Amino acid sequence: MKPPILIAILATVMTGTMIVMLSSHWLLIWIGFEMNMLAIIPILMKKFNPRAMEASTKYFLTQATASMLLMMGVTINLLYSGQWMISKISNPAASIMMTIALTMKLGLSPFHFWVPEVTQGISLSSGMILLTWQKIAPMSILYQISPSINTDLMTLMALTSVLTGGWGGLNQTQLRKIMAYSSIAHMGWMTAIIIYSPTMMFLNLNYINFYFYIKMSLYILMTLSTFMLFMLSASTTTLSLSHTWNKIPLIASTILTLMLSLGGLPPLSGFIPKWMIIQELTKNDMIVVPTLMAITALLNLYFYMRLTYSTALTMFPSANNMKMKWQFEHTKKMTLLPPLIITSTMLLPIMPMMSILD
């Protein structure tokens, strides 16, 4: 794809997301979603092959169905309230329909089936955009309509997403599918807290009260770092990742730390959102849900640990044919990788500052 075309398409994807995030009118939100969806298709098919075409078609059909459901929910709400404003959702049926549409766009269980298939069929760079940037717009709308969301429905979907994300990734050897199931589980954690205390998910960045989700921002940081490491080592399977010690030894130990952070182990950044979410749910007299979520998160930790074991804790059982390779300068330049890795693993000391958000 030629650079000017790629820049135009990426600009359209970003514009679509920004329109969704900054609008309070349902028609503009729908237009933003459509812009975003139509512009992402060529990015998914960047390396054209039948598998990428199939993945793009699945993505298009799912997102189009979700947009249709969203528009139907908006229309029902319009008939009852006579308003297009996002803050006025007076009909329970419209609220449920909108919630289902947005969770379908996010890939929450039971609408998660497209996520592993689409991610596996596209390149690592396209998968990185799909599992990070593409989650921002639906999540921002879910946050804005959170007061009118059906609590039982959202909690059930969040719980099943965490379970599906852990269970589905257990037997996988394909890294893109593992990251897809990881994404489903993380989305489950985010949506579990959004109905109880959406403010707890925000990180205050400056004086104009511009907020980002704590969980969302850390999830995006960790997923970006992981995908960049996979792209740097050109790995798509556990087997190819296990060769990393031979090519770039430092990356092998970095992957170990990053995987443990994704799993949410205490000294690392990934523990922050899990800690806050469990604390906030227990404050709301929810004991069973966070307990089940914490237990099912161990399934995720298991397959992250399996990746770290094959990458950094074992030596590959073959003769080292590339003794000098790691000494050469690497051709792939990942400029943002060092700061991303640091923020993805070492943010726990900022936890005391979070108390000002209460």
Given for the second form:
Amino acid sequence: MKPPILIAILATVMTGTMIVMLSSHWLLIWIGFEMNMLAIIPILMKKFNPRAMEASTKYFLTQATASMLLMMGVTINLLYSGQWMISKISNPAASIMMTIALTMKLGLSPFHFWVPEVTQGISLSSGMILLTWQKIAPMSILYQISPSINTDLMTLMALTSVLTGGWGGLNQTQLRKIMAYSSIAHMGWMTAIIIYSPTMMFLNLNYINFYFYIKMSLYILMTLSTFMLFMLSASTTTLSLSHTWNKIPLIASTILTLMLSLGGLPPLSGFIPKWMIIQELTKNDMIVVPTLMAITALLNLYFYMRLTYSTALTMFPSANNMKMKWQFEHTKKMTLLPPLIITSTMLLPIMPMMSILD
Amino acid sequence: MMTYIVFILSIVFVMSFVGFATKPSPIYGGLVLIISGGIGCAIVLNFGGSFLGLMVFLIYLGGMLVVFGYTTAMATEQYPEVWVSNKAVLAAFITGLLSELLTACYILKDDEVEVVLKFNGMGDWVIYDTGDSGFFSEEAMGIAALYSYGTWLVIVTGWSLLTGVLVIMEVTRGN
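What about the form predicted together with its partner chain, after the form predicted alone?
What follows is the entire complex, opening with the chain shown before.
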């Protein structure tokens, strides 16, 4: 793609998300979503093979359907409340339709079927943008309508997403599909807490619901780091990941800590959101749901552990010439990779600082 | 008949949507899209929006659909699919038409239909006074407002259209 076009397309993607996040009029939000979706299609189709075109088509179809459902929900809300502002949506049909549309955009179960196929068909860097930046816009709208979301629907979708994210990723060796299922599961965790996050309407001030933000930012940090590490050695399968000990030995151990952080193990920062979400859910008298979510997160942890095992803890049997690679200096410029890795793994000791937001 | 014209037009509108939603070949889909666009324009006209309805005809049908018709004519196949050529398409078409007719009969019988939401009555489908503000017509004032107070909207819309063109060029480049 020629540089001016690439700049224009990327600027449109970011502008679309910004318009979605900063608007209070539903029409502009819909325009932002459409702008975002339209402009990311050429990014998904960087390589012109049929696989990438099929993935972009699937992405376009699901996102367009979700935008249309969102528009229908907005129109029903207009019919029953007479105004276009984002505020409490009094009509349950409108709010259910909007919730379904936004969860379709995010890739929550039962609308998760497009995520692994689209992520597998595109390149690693496009997949990185798809799984991190594209989640920001629908999440911001879900946050803004969170007082009106139907609790049962959201909890059900979150629970089934964690289940499908865990179970679906078990049989995968392709890294992009593993990251897709990981994204499904993490979105499930995020949406489970969005209904219960404290939005205190004290003197008409809305305090941010910080559990959801913590989960969101940590998920983005961790996913960005993993994708960048995969891009360093251009590895898209578990097998090629298992050769990193010879290519760039440093990232073999980094992948270990990062995968365990994604899985939510305690001394790493991936544990922070899980801890806070389970704490907040139990404070709201939900016992079975966080138990089930914590147990099925173990499925997630299993395939992360499989990746760490094959990368850093064992050496697959291979021919001897695979064990003696030329040690070139890697020239891929991964911006801000060291700070990303550190924030994705070492933030746990400063978690008590979150209490200043209370 | 004239009092129920919007009702009749909206029934035919949905039926023509069924016509292209059953996925015949794009040429026939475009044909039905033209008809449904024309009927949509007529519905808007019946609510008093003469300018907007004619805009639909001019820009949507006369601009976009003409280009669409040309491109599908270039990309067509030897035996395009019609509604009666394939049993699945025919079945879907008949199902859609029957559902629409049933809904129409429901509305005519009960004056109100509730499928998740209430769409009450023929009263809403008949032309009603839109509560216009004096001598100004709302829709012309809306368009005037778009170009004066709504400059940001015009910029966003223009940029989206430009992005659409860039995206299409990029996607169909193919190397």
